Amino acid sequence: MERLIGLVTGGTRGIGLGVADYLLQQGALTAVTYHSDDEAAHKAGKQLERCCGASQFLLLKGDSGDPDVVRRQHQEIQKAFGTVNVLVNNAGIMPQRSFEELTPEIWESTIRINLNSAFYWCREVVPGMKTQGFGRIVNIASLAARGGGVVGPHYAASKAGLLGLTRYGARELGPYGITVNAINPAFIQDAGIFAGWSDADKDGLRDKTLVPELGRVADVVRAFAYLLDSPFVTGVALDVNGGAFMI
């Protein structure tokens, strides 16, 4: 196998963050990218380069739901690195409104950044993981793509069409010793929005799981972590959410 080079959109905070750190400790060259937060992206990257030295990572700034700005992002790293065989679909909006309160644009912005992207992202990565014989391809849904959740019609719509694009693309490139897979997270305390909320606030949630304690960030690294090891699980959605699916 080749060397694991990694890519992770949306990768400055939260579980984005905690992948690429991970990927870092493993060995991987990792690019990492960011819509505008600088300040976030700052913060990462001096975290990042406690791990395993600036040489090892990339930090890289634009929209991930802009095809033009995936393909020069895509065009860097492997000028910097090669071959990307590890892509982690992380980028995501959370805006949350009710159908009453959701605009076309919201909807819109929701979708491209949450979904569009993962697929840019495959359209570039793919080739070079064909002619390596190898890839794992990562797409961070929601527990919001099997019930619903509590955000709005757009994000739950986002993360199940990443479902469908998990399922398909295993099925596509399965021959080619790609895997691509799902993980659906919920109740992270310490990733999205729950991150800011009080400890009081996040009481609240522990009625939505079957486990005593919230989740945290390093619970889906487990899980990335199986996935990126495993050449027979592909197309799967994992849940790492206490049991909320359940309920």
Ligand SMILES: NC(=O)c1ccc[n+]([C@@H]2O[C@H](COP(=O)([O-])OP(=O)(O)OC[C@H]3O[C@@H](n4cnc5c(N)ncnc54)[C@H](OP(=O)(O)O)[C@@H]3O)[C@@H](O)[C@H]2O)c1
Contents of the next structure:
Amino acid sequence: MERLIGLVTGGTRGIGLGVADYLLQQGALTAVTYHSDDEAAHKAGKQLERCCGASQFLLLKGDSGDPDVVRRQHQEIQKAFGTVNVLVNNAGIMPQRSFEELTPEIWESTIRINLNSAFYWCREVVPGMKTQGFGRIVNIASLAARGGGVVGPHYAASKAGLLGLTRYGARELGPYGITVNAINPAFIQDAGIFAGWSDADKDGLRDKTLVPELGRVADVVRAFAYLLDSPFVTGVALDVNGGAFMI
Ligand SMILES: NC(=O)c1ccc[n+]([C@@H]2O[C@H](COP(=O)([O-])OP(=O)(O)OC[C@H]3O[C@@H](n4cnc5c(N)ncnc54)[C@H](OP(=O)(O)O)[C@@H]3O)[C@@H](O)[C@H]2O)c1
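Next block: the form predicted together with the ligand, after the form predicted on its own:
Below: every chain and molecule of the assembly, starting with the one above.
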């Protein structure tokens, strides 16, 4: 078995940080990207260092929606660690807009960051995974990819696009021992927009799920751990949303 070398986009907060921490605990050398929040990156670095030591991870700043940045970051990871064989496309933005409020600029930046970035990273790491005959690609989509969600058309379209990328990837890459799957989280109370909500506001979300408690980053990490450890599971989208997709 090859040593795990992971890359998590948007791994300095929320779900991405939970996944990066898990990868490190599994002994993987792990690179983590972020966009601009240096303070969050510094805090994440401290957390990851406590887990496994500073030599086991890299923090890389830059826009995952820019193919030149992605290429440069990939070269840096290859130089430091070797062939990336676990790719987690997690970086995402979710500016809430209705059709009337949505501008072409916001549409384009959402598609660029949430969807194009996943393609750019796949394009970089797939050749190495094919050569190694092993790989795990996990795309963090959303309940919005299935049910539309409440953020807006740009967000739903970006996440539905990720599911298409997942299914195509599974088809092309399966013969090389590379699995490609997605996770559809929703209502993760300690990540993203929900992390800053009051308990009273969070109470308002509880009638959207079948189970009494909202989700946590740890629930998404468990789904990731399962996919990491499952060579016979590919092309699926794992719902981590308390049954919300049934309502
Ligand atoms: N939280 C939920 O309940 C939920 C539900 C459904 C889906 N999701 C999906 O799960 C993923 C993670 O969500 P989260 O709630 O954990 O998010 P979060 O806490 O807001 O963290 C987002 C991360 O992505 C990074 N990022 C943003 N734009 C980027 C860019 N252009 N290039 C590189 N990195 C970028 C951020 O870096 P900076 O801090 O530097 O900006 C940060 O590290 C997203 O794709 C989101 O759509 C979350």
